[in-house]
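One chain comes next, on its own, written out as structure tokens in the form predicted alone.
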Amino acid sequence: MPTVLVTGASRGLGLELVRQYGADGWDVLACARDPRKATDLQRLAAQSEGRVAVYPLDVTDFTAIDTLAGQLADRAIDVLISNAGTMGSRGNALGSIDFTEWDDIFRLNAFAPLKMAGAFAGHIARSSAKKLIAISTIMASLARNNLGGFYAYRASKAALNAIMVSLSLDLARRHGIIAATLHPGWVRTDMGGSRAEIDPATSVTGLRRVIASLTKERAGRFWAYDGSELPW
């Protein structure tokens, strides 16, 4: 069976992720921060027989990156999903940015997706599909920037794409795999409120139906859960 690897397996798009993956057949290794809090998880993996494999994994802690790497360094990963995410404190007014949040932010949204890249390429390169996938967001878009506002999350998510690009180049050569950035929509999430346009299985049941479409053609491109190509 082919194995997909999910980081931020807790809840909202992760645990939708591991939810449709593990019901398909598919050995998940699930990620989360802390699984002892994440009991939806848990109970799936308890439901799975055996296809859903928990994870403790803080993906802004390198060196744990570094260590699961080397636990599962005989397996080899079909898909990789960098799923984990903050919005921040979605600060808007700008006398009132806190700078050294930008750190964290960055972090986790842009540093942790090339970690998990480097230390997991040679997994892909070993699988069948070898799709490295990335969660991003429209709203880093510059093109579609209309509102303004949320500075660190749309800054580090952009700086997120232009690793994705670079990352598909570089690793469609030493490694065959195809690397890509997703948008999941508007989601009824933690992080996207109650007024969310549409819930968790849609946005994942499009992206996996996005991820299964691509190909070295399309892949270093910014697509939308519904298919469709945004711009940069």
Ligand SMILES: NC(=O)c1ccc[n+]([C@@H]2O[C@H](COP(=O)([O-])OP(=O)(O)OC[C@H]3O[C@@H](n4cnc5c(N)ncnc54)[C@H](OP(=O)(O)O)[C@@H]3O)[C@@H](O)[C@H]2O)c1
Contents of the next structure:
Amino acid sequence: MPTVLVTGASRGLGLELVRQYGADGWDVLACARDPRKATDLQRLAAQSEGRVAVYPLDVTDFTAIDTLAGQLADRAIDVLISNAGTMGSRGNALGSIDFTEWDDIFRLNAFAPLKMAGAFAGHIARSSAKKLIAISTIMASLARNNLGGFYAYRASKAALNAIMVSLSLDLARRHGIIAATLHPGWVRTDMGGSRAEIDPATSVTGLRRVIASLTKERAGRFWAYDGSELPW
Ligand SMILES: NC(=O)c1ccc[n+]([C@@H]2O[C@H](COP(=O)([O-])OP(=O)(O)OC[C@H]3O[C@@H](n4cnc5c(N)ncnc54)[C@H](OP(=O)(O)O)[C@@H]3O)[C@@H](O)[C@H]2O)c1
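Next up, the form predicted in complex with this ligand in place of the form predicted alone?
Shown next: the complete complex, the earlier chain at its head.
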């Protein structure tokens, strides 16, 4: 069976990605910042008959990323999904911006997916599907920004989008890897809130369909969970 690695698997979209790929028979490498607190994930793993393996990984700890890549050195990873992300906890509006938080937001949303790609490119290249995915957001689209605000979130995810375009070119040439950036919709998670439009199951069903449909021709582009293409 194919193997998927998911970051930020403790809750929200990451947890649902683990649930759906696991239910479909995939081998799932579920990475969570603090697995002891991720009780839903632990329950899923316990019921998975060995298909879901949980690994501690704070993706802002780049030494830990290298250590995990070494630990999994003999694994082929068909799909690697950099899902962990944050909107930041403090001011999002002009006048209340806390710039001290920007380093952390950029490290998690933009730098960590780049570090993951570098550390795991070999594992992905050894697989059959060879797919590298970053979960971004429509809020990173410059063309679709009609509301303003959310400076750090929009800027860090726009940086992620730029990184993914370069990665898609470099990794296709070097390893035949298909890299793409996905928007999950506005989803009812801790981040999306209770008023969001769709539930995690609907989002992840769509995301998995988009990931399965990715080809060389569709790489390096920005796709929504419903299969529509988004402008940068
Ligand atoms: N929900 C939406 O409407 C929406 C819309 C567009 C894009 N997105 C994107 O979708 C992705 C998932 O969002 P979500 O809605 O599932 O968010 P969420 O419910 O807030 O979950 C965030 C996940 O990221 C993990 N995380 C945070 N910091 C981490 C770190 N340093 N290392 C490893 N994991 C870390 C969290 O782990 P802990 O439990 O340890 O905190 C949690 O598993 C994000 O990239 C987000 O930007 C979401």
